[in-house]
Structures are given as structure tokens and as C-alpha cells.
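Below you'll find only one chain, the form predicted alone, shown as C-alpha cells.
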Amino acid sequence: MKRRKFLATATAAVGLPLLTTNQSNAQLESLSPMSPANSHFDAIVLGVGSMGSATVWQLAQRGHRVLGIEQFDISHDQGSHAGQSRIIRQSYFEHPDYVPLLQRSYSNLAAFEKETGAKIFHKAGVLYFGKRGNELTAGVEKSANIYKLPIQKPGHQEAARQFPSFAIPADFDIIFEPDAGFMTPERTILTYTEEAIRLGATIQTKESVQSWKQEGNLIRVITDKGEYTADKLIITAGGWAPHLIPQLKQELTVTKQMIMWVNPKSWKPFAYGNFPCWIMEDPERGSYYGFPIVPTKEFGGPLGLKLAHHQHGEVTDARNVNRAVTPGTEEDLMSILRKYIPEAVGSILSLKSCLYTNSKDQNFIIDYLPGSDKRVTIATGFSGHGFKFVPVVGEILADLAMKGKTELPIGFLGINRIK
């Protein structure tokens, strides 16, 4: 959507009059705020990023009376959906469990897509490989055999043919997942946003929650701009959520992460449809994954060939994080490069960074906040590994706040778990 029409279509959401093009900058800021009259709704959702952009969209297309509060733009590049890529795969590693989760979020997103005529997910595979008996290739394999997901298992020579690219030791597993590849995380918020409005739904950004109370059957949320009342709160702040939710500070632990993108010395062997996402193990240095090249014209920065080391980076405030690089990045990753992706190696193009919020088993954290009476919805932890349970957990939230259950599989992730 084209700024101007994406503000319109925003104002009015508001409750706003619409300006035409031709009235100034100065007249928009001069509008009054959102009147106390409109100021109640159905349900509020705190913090429209990754989960809580798809649950703006889920409860304004079920009629619901919602709002959406950001303190950034949306999207942004301050929490932990910045970045250009997220992998999204089904045959998990992390835990069987989260599987029938994947199927429904890989079916949402299908249905998403064909209703919006947006494309968010880009079908490219994932290689996996590590040394013989690994915890990741063997969690592959057993989540792809309980649900008889499609895995390929290339001998060596069969993978140095078809991903000539990679140097991967005589000792390792292989595995590829056909069906995997990687979303577009800016375009599915800004897609799911736009939606949400074109739905009725209202989006307040950057505005900031400085606290939010039950009172009875009732939730006041105040923020820096007003205060606004619901029946039910909805809780995705990400790495914000250990402020929103005091009961779990000691339970969510944020981190920095850094992701690295290079130029190789050839982009073609690297390019989307030539080369996958890769997710791999080093026995001395853990996991560390990446993506193929895309054209910036259709996704947008940064350029080059993208990578990042998936371990707990240092630990931080999402209030005040240090965006300096990390001392050790460059050359932790550029090690990797040599060693398993030699031809990838060149100049570093960009640097940066993004926050994981971590539970104490990496586990997500899906439920009611204890003691309010199912008003309250949290969704939090999801630990760097949740991007693409976005269209499912959209679903997951609008169900347990409005319908009080959801028949999706999340006991697992229930908070009852955290002593």
C-alpha cells in the first residue's frame, strides 16, 4: 500500500476525518485524539509486531471492536522482527509438539496469502547437517517421522551435486526439507496491519503503555497519549513483555543478537532458487543459520548473503539496548563461512542487530495471566525460533481471549509449567 493511502486508510480507522491530499502536514497533526466516547473496545492488544499484528487481524475479522497499540512504526526495527527473512519450516527440531501448530500456521498463511494477494512465504528448502548423531538433524527426523513430513537424506556426493556451495564434512548428517523456505517478516506485519484496519480495526503508534490495571471485568490501559478500556488485553510485547508482565520477569531473560550479511565473491551460486536456508550444528560452536540472496527491489534491505549465530547473545533491556556490534561477531561468522561455506566469503555488507526474549526452557509461553479470569491473554518467550508460528498464534490468541479456549494443541505451553 502506498503511504498516502495507508494513512488514510489508518485515519479513518481512528475515527478520524480524512484529509484530502491536498490539506497539509500541520492540519493532520492538529486533529484531536481519539474522543473518550470511543475510547472502549472489545479487546486491546498490546504491541503490533510479529503475534500481535496477526491478532489485531484475527479479531477484526471475527467483528470484534479492537485496538492495537505500538510504540513504534509499524513495522520497526527495535524489538525482534527486523531483518528481512525468518525461516519457517515444519519437520522441528526444537520439539515434536510444536508440529500441528506449524501445519495450521503453514495453512493460515496459504489462506492469508490467496485473500490479500500478498506473498509472504518463499518456498527455497532448508539444508541441515551436522556431525553424526546431533541433537538437530536427529530432531528433524524424528518430528518428520511421527507426522510424515517430505525429508530428503542426500548421501555426500548427492549433496556436494546439489548444493555444490557447501563444504560439509564426510562426518556430518545431512537432511533437506523440500517444503520449508522463509517469510518476509516486515511484509507480513505491514499485511496483516493494513488488513486489520481495512476490517475497522484501530491502530494507535507510537504511543507507549506506561501501565494497565483489571478492575473487575474491566482492563484500563494508559498510555502517554490517553487511557482506554476493554474487556480483554492481549499481551505480544516481545522483548517489552518482562515490563508488561511483572509476574514473569524472572521467568524471560532478552537478549542482542547480531545478524551478518556479506558479499560473496560470485552472487549467482548464492541467489533465491539457487541456493537454501541452511540451519547447521558445529560441534565446538553451536547452531548457526542463514538465507539465499534476494533481489533488494522486491524485499528490501539490507543486501548481500545474511547469517547469524542462534545462541543467546548478551543479555539486555529492550528499553535501552546497545546497538554497537558485539566484539567477536565478524570473525565468529566469517569462521563459519570458511569452513563450511567457503565461496560465501567477502566483505561485510551490514551489521545488525535484533532481540530475542527467552523463557527458561525456550519454550513459548501461550495463556491466561493467572488470577485475572481469562481477561488477561499473554503470549511471550518465544525464545528466537517463533516468526513463523505468526498465523497460528493470531488465531491461538483472538480464540482464548474472546472464545475463553482454543481446540489448537498449546497445553505444552502453558504457564502452569513455571514454578
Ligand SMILES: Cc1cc2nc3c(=O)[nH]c(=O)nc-3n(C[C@H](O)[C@H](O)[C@H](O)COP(=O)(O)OP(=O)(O)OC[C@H]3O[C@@H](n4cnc5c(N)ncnc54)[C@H](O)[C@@H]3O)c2cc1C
Second form
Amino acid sequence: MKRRKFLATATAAVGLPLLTTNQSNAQLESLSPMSPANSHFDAIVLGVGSMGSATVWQLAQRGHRVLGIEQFDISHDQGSHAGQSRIIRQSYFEHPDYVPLLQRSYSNLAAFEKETGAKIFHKAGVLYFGKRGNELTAGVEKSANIYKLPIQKPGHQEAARQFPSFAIPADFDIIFEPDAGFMTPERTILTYTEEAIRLGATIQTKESVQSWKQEGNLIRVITDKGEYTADKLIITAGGWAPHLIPQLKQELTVTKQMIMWVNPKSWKPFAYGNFPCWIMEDPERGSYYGFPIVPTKEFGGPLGLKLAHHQHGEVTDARNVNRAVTPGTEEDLMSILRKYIPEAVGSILSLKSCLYTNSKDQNFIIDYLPGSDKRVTIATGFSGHGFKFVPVVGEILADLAMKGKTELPIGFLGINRIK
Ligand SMILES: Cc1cc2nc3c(=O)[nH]c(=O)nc-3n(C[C@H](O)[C@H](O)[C@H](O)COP(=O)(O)OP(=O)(O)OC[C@H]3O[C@@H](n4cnc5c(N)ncnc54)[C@H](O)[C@@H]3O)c2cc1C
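What would the structure be for the form predicted in complex with the named molecule, given that what you showed me was the form predicted alone?
Following is the full complex, with the preceding chain placed first.
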């Protein structure tokens, strides 16, 4: 392919403007097609989605020769990151051990935003509620107490004044985490990848890894378009991980999750600025969550008020997902609105599906692949709560791959707990 035509293809695939001849040769070389001179890399990142994009950026900014391979576009709707918004919070009800990682994620994200000028984190607060004694609010309080994180426990009258759109039963506990909010996943991934390219990373899109193998000190990666070698391999393949890490096939379950956007009669009470993110535990039906309405001119679509059920959906295979709306989704989500946010009830504007890659204990798996002599690092099993960790997972994976260790406390996420 002619050089300029290739560049047009490569840059279009990642949503970047075509580089001009005035731009540096280094930038141009970084996007050049595979050739004997550049088919060997310090590290290959398999899957440039949520975790992979931050990892590619971390490696590039540390000066490593890195190749990121993505089977679709940079940011797409076939994996785990589509859908406009992801909640980010620190008083982690799932387990307090995640809090130091979240603190690092917040600071990494703030530094990245400052450096790039990109706006990725949006403070909206998170309102948690559940029947007295529920695990959700108990877990939030536990993490907040251990790490002295700011949370508020408004009484019912105060909550009704501060959050008038919610109808919270009198026997529910209520907590508000003011420093929480949401991230924009598509922009996060695009910005990390764009910055990585500017720093010299090679990104191959619409190229699917078929297999990989370790040959002594060398990793060989075979794609549908060619072959590459590297000193290190980092697998950040989301829902496709069971196919690429055979050792974990029995340990991971991929589920299809539905997300819905509705059209309340009045949008003002639910607009970003007036309405928080929320997570609630219904005594009969489990955990639900939602977001304020965001202006599409700034955030893109879909339109309306977003909510979802955190309970695992139907088991699927990322290679062959039935994208039809799971029966019962509309009524399940609408009935939660009727019960707890009645003014939000309205027509359905959009329904989309997305993938969770669940580990058996719902904790992430971040470690070296056993037997790989620290040459293969894996990050998987994000179990529907991983996005807020993207800025710290990139750092951890770059540390593990290139330094042989990380100072960040990830012992509880090791593969030994399951194998
Ligand atoms: C509906 C929904 C709501 C969520 N809400 C939240 C939330 O509010 N807060 C939160 O923190 N988290 C949330 N999550 C979880 C979070 O989005 C995921 O944990 C995170 O996106 C997982 O990132 P990943 O990198 O593992 O997967 P992905 O972002 O899907 O990236 C994996 C990439 O690898 C690529 N790939 C796979 N195989 C190959 C191959 N063979 N060759 C080349 N490329 C390949 C894929 O195409 C993909 O781009 C939610 C998830 C869903 C589905």
C-alpha cells in the first residue's frame, strides 16, 4: 500500500486527522506498516479497549517500542466499554482493598487530563441506597471509614430535599459520596490511544489476533494479517480473553448486559448538575444503577436517562453475541424507576447490550501468566466494575511487563487465588 494511503487508513481507523508532511518523521514512522525493521517490539498489547489503551499509552510514554493490536476500531460497541458513561467512585463497597488502587486511578486520571486537556471525569456524586442492613451501603461505609473518605449520610428528610427525584423507602439506608461521578469511556480510550500514537506507539486496527506462543525469550503473535514478535505480551482482551488465555477458559464467564435510556416527561430534574449517579440494592431483585442525563452535543448519544441492572445477564461468547434485547429488560428496568424514581418514567429511547467478563469471585485477575517467566501479563475478569480502574491498570500492566514488578497493592488480584 502506498505510504500516504496507508496513513489515511490508519489514522481514520483511530479517529485522528491525517498527518501532514510537516509533522515529524518519528510520528510517521510510528504509523508505518509492518516491515522486517519494525515487526519486533518491546511489548505487544493484545486488545486496545479500556485497559489496553491506557497500557499502550503508559508504555509509549516510558519510551518503549509498543504495538497495540485491536480487532475493531479504537472504541467500538462490541466489547465492554460502549454506552457513554461509567461510574467512578472510591468508597468501594466491593472490597476496601480496591481503595488504594482507586486513589491512584483518580490521581493518574487528573494528571492525564491536565497533560492532554481532555475532560474525562465528570463529578456528579453517587447516591447509594438499600434496605437497612444491606451489603451495598454497609460496604460503602466500611471502605469510607477505613480510608477516611468523605461520605454523607443524609436522613430521609434531608435526602428528600437534596435529591427530590428519588422515592426512597423509610426503612432504607442512604449514603452520598460527593467526590464520585462518571467517566466517558469512548473518550478515555480514544484519548489514551491518540496520545500513545503521538508518543510513537504503533496501533493496528481491524486486525485480529488468531494465536500467540512463547518461544523461549520471544513472544510470537499471529494475526489475520501477519505476524509480530515481542519481548513481552500483555493480554487485555476483555470478553475474548477465554479464547486467548486457555488456562482461564473455565474461570471466566462472559455475560450480555442490557442498558436502557428513557425519556422522562421533564428532563431538567434529571440533567447533569441537578441529578447524581446512583446505585441501589433492591431487596428482591438486586443491584441497579443509573446516571444523570448528559447533553449529547458534549457527550454524544444515546439520548436520555440511562439505567441498568447489575445482575449478570445471559451467558454468551464474545465471538458470537446475540444482540437482541433480552426479554423482560424493559419491564425490569421500568419497574425500578416506578418504584424509586417515579418522575423518570417515560418512553424508551434506546436499549443496548454490552459484555461483562466475570471471574468466579467477581474480583479482577491481574498477574503474570503462570509458566511464562513474566513474559506474558494478563488483565481480565473485570466483572462489570473495571472501567474506573483504567488509569491505574495501565500503570500496573506497564510496570509488570517492563519492570518485572509493581509497587501498587495488587496481591489480592493474583491468579494464584483461583489456580
Ligand atoms: C453495561 C456495562 C456497564 C458498566 N458500568 C461500569 C461502571 O459504571 N463503572 C465501572 O468502573 N465499570 C463498569 N463496567 C465495566 C467496564 O466497562 C469493564 O470492566 C471494562 O470496560 C473492561 O475493559 P477491557 O479492557 O477488559 O474490555 P474492552 O474494553 O472490551 O477491551 C478489550 C478489547 O480487546 C479487543 N480484542 C479482543 N480479542 C482480540 C483479538 N483476538 N485481536 C485483537 N483485539 C482483540 C476487543 O475488540 C476490545 O476492544 C460496565 C460494563 C458494562 C458492560
